[in-house]
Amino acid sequence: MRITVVTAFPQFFRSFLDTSIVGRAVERGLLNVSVVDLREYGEGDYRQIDDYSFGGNGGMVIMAEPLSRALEDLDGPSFVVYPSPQGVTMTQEMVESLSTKDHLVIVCGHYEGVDERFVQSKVDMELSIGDYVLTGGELPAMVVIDSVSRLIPGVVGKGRAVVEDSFYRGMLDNPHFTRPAEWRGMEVPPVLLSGNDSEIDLWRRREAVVRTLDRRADLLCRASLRNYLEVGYYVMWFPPDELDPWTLRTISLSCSSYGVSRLLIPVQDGEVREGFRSLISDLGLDASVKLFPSAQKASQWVLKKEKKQPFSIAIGKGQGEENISWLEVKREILSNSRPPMFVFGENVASEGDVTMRPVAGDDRDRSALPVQNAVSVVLDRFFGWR
């Protein structure tokens, strides 16, 4: 990956280009980072680049034309990057988009900032690392090469390490333990001296969940439970009687991309039961549908195989006081670790330990999409890649 710096200070990125993990990638070649000098393409004698400020305020821009001669002498196409505070805040997805660029040029501002026809016509992205003021663009540019580095293969020695960092899955990262295993009467958690993988990776999510749960909760709305489960989750959807063989499928077959371990299907009537089974005996779908006389005995069926009481969760049909929002339902879900299971069809309030709003499209007073729709949805927002 090729990344241009454009900054009036170049002197900032000397130390930190050759240091540590940045340095060693760009040492290796897995990282080429170069750095424009913003002077050499300033104005007459003086090499000027910035100017006061239109309006009267006393602050000082640096200009257009220097910036835009710095980047018309790069080769090639480039994706520029212009660290501001209006910027878009800067998330783990953005920097995972910002890795996939061959080249990346991050332009440095300073003073009052840049002019803005020059952020108007050149950069393709404004970006800021958080809500506050530095003096200069030269830190967020360190930072987005440090964190985007890390996403090139081979920068980091142990590749799983990456994937369990903070924000990577959406939770945050599991507390960490070095030696000495007691160090001032406080030891170190017993599983992760006993050698066990499998423990040790359990403990290891259920930390990161009590983490993500005690300190950031707003993050598991960007978070999948697919890999914080120790239990299944699993869909019970109420068909009408007559049964249409596309939407079952449909529904099935987002289950089994989702990971739900099985869609479960009440039918109280038996000749019409008999009938559902042969159709999915038809379709193939013996091994992930399973047919029950009543939500009671699919209830059970799910309690004797998780060893756990399932935890109902109600798809609401309408924005009642007693409906919650999907992000209260994940917090539910991770805080109690019973099995989930998620109810659709008509008149299922009752079959839930809680409701949830509907995915309700433009219609905010109730669920205007076909159920088909409503379970993929529900089983993206929930068990999606992150």
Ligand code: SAM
The other form holds:
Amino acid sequence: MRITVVTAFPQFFRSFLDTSIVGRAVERGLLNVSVVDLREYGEGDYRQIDDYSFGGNGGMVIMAEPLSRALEDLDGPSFVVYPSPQGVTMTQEMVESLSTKDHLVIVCGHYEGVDERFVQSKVDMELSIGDYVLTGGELPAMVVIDSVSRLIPGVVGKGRAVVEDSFYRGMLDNPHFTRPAEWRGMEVPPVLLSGNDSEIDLWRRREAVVRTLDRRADLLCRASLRNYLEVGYYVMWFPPDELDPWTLRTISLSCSSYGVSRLLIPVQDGEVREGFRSLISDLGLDASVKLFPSAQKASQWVLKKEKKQPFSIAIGKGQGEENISWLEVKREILSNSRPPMFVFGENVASEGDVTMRPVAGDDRDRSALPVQNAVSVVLDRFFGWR
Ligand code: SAM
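Take the protein just shown as the form predicted alone and give its structure as the form predicted together with ligand SAM.
Let's see the whole complex now, leading with the same chain.
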């Protein structure tokens, strides 16, 4: 990946680009960073790059022309980022998309900022690193370079999965400990010394859940729960008597795409059930779909399999007050450790431990979404890769 920084203070970057993980990435050629001295594009004998702000308080503003000439000197297409307290606040998702750019150009402001005409005509993204004001864009540029470079394959040390870091999966990371095992009377959690990989993995995921719920519950809306549940998760669907193969296939496909343990289908009528059975078998879905004579039997089957009562979430149909939001459901799933079971179908509100607000385009037309689409949307909110 190539990054170009345009700055009036290139000296800021010297030791940064030589040090630690970024330094190694540069040395190994995984990251190619060039620092362009804006003064080389300054005007006149004094290489002027700034001037007084029109109608302002006497502060200086970086001029559009030197900045533009610096950009015009770069070859090939690029994506131009201007770090600014007025930009969109940087998140891990943005870092992920910036890391896919072939050539990222970061233009550092200073003083009062840069001429707005430059921003409007040349900048692809204004990016803020937080709601506070720094003296210049150099530190934000380093923040961008550092966070982006971590995502370049091979930059972060072997066996170290960046996906385990905070925010990557939408959750916080678990706490970390190192030697000695006991320090000033405080011990490392014994499981970490046990050598039991699966127990350690379980502990890490539990701690990540506890931390996220405790400190940053706001992150949950973008978290995939897929790696944080200790139990399976299920979809129960009450089908119409006339089951069409296409709907069944689509729902079953969504379930397998999102890692659902089993699609459970309760059908009371024995004859209809037999008809469904042969359809399921004809479609080759026996391993992922299971038929039951009732919802109760299906729940009992989950209980037996998981050793825990399923937590059933009925996707209701605009019942009003008692419906809870999907974010609340997400929090509840993480807190109660029971196997979640999402229940779809006509009039299923009474089937759930909770009733979740239906997915809807807007408030006027809540019932318009076909069930197969509703299943995909719900599963994506809970288990999708954001
Ligand atoms: N007058 C500007 C304002 O109030 O929005 C602040 C200018 S600031 C003193 C100078 C430069 O620092 C900006 O042009 C920008 O490049 C950088 N900067 C300051 N705070 C920043 C932040 N929170 N995120 C990203 N860049 C920032």
